[in-house]
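Take a look at this one chain, the form predicted alone, written out in structure tokens.
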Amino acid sequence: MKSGELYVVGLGPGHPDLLAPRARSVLEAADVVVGYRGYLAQLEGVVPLRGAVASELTQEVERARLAVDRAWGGERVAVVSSGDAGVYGMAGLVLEVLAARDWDPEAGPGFEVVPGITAITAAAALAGAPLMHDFAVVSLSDRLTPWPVIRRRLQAVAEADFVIGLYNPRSPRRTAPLEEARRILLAVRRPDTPVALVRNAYRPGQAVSIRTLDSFMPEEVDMFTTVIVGNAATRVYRGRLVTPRGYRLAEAGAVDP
């Protein structure tokens, strides 16, 4: 049995210009590309794929096992994730499957995670500069993480005054988590704390809205939205969020004292 290569590739937010050069070259050279059908559709007309195996949401384990099987058999395999494959993506699951098979890096198959632009950094770029200081990202999806665990993490980062990015904030059947998250945040943060709602970042239908913690409507948010909640220092300047890093502009001569 010959040994192949296994790559887990972050596609970025979806715009062709934001697909990393390394990701593009790996995908072009792959014998087979494995991924959720929606992500593979993003690559049509962007990267020529020699082979593609598409599957549906919730079939992540099957995708990981298939990719490992094909790489173990000697093929060059790419598994794709949106954003960065190592942030809520397929990289960890593929490594878990490799570990379950007692994978030896020296014997192969080769393994590499190819990074991509994450949803939080893409959303932050469109919203201004909200991540200039310490921040945390929390997924509100309880499909794989129990809600009490998510609640405890939300309370911790809220009290620590991190800028917070909320992934998977709301779906048609899962509306309560976002409302509870806002209650948790309002218990320790000002009602006028700036909030950015970034939908479909760098994809068709892109929309950016600047709100406050007490005024944004949960109905404005869906699974295609990344929510960024500012910290105590975050401000809005001409429609853009900025979280000051702490530079002393007057002393540096950048502004009048």
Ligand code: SAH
Second form
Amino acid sequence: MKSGELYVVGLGPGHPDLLAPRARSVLEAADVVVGYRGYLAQLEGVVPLRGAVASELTQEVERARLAVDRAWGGERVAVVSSGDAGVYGMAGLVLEVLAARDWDPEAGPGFEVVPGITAITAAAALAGAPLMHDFAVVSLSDRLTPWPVIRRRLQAVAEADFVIGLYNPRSPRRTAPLEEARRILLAVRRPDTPVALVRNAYRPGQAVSIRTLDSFMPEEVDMFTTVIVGNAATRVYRGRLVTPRGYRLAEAGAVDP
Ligand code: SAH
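Any chance you could show the form predicted in complex with the ligand after that form predicted alone?
Everything in the complex follows now, all chains and molecules, and the chain you saw is the first one.
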């Protein structure tokens, strides 16, 4: 029996130019591409697919099982996530399903994660250069993580003055976490700390808003938004966030002293 292949592929933030060449070639060669229907729709007219199985957003376990089954049966299967499949994406779940079935890489199926541009770097590019120093990413979704765990991590990274990226910041039914995140951050950061709200980065409807920690409107934030909160040194220059890394511009002759 021919040995199947299992690829977990990050599609990048949305624009076809930001789909990695390796991702494109793996998708084209796949017998079947498995993913949330919205992500498969995003590939229409961009990458010709030989077969596709679309599912709903929350059906991740079923999707991973189906993909593993079909790869085990000898097919070349690609599972897609937006951004990077290894960042709050399908890569870990697929590997967990493989592990639960005593998968042996020597015996197959083959397994490969194809990286993609994740939301925080896509959003940062549009906001300026906010990630030039240490940063942390926190998902505000408590669907799979208990809120006390999220709160403890927020407190820790706020305290340590990381630049912070918030994924899954706010949905129509889940509005409290963003409010509490703001309270936690305001306890240790200046009210005028720069905040970038980047919605639909590199997708239709892209919007970048530069705000401050105490003044941004929660209504401006939804599940298509990545929120970037500056550290104590982050400032805004003509609509762009910049977090200085510590270079001495005057000494290097880049500006008049
Ligand atoms: N695997 C994805 C993240 C999935 S979590 C990645 O690596 O990017 C989903 C969250 O990512 C969204 O709620 C939003 O906060 C963020 N996100 C994903 N794509 C985005 C985009 N194009 N623009 C802004 N934020 C995005």
